[in-house]
Amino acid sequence: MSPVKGDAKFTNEVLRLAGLEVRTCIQCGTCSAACPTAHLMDNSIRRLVKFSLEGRKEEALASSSVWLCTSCLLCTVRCPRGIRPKVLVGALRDIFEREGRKDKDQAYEDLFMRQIMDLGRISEALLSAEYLLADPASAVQTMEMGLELLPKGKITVQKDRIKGTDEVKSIFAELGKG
């Protein structure tokens, strides 16, 4: 299948990182059906595919089923063409950060990161906390999973840092994230 319409440098760049069998995909869902994750997606990796194949770029790289894949790889397991889906999922996530792109839970991602970067762990209350500055919008959510996790003791209010933050850091450095 090749570019119908739309952006040709994208489909490109995604067969270039993903592999040229992707070419070869007979749109026959068997990974959309093999995911487990797929009823919280948006769009089914088997239309990630199809998107990415047609150069709608825009569609591909807006949705949130880009960020639901969590590696299991069935869907490259049982694809009957030798696909590997997943890999076409982590060139979008590629393209998708390499333009500067950000997604709508991008605020969270960052605090997350920044306070293993500087604390080597997570304190639960204080990233809440940041995340209410950060996204109001988020507070009646953020409340109820606080009250749920309360308590069963899941939430620490712990701030001091780990030993070894500065191996850390240098691991995010080499990830070029620090």
Partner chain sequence: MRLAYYPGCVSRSTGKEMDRSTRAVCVALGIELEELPDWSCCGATHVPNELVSTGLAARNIIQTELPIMTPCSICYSNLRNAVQRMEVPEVRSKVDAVLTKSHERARIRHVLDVILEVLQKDDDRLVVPLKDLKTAPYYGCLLTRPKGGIDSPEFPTIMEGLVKTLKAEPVDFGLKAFCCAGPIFMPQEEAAADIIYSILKDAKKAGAEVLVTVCPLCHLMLDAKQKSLERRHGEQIGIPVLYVTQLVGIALGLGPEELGLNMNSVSPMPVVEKVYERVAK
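One more: the block was the form predicted on its own; return the form predicted in complex with the partner chain.
Next up is only this chain, free of partner chains and other molecules.
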């Protein structure tokens, strides 16, 4: 790997979250070849690994690819070095969120986690409604899906709060620190 010229602190944080084995990446591109959403990405998964190791923080965090990973784990199944690129993408999302950066792709994830902390479980109807405010363009697909599911009795609006929400909150607070 080329010597770190960029933000070493960023590189170390990614390694802490995604595992030291990321340093052994040989840039073979197997992860990118395996990726089902590679065709949508501005930077391949291989490049996200490279940016991370070279401390190229802005390039990594500004990449749309960070939000296009579906967590399918095929990269992780195939990586010949035993690296888990999906966890690396998660590390980039985590850093993005902790720095308070915002965009529409991140908004869904943010609402999802807030709901787990608040209720302990996810209400898909509530989540879609909240996301609508963050991304009004999602109205068409949300309405379409809603009209499909409503007559099937699959839209549940009541909040269903578990007893252990304090425990769930502490999982986020304590383990999120690292």
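Residue numbers count along the first chain shown, from 1. Keep in mind that what you see is a predicted model, and the values were worked out from it rather than measured. Superpose the two forms; the largest set of C-alphas matching within 1.5 Å is the rigid core.
With the core superposed, Leu15 shows a C-alpha displacement below 2 Å between these two forms. Once the rigid core is overlaid between these two forms, Phe51 does not reach a Cα shift of 2 Å, moving by less than that. Annotation: Cα of Val168 displaced by at least 2 Å between these two forms, core superposition.
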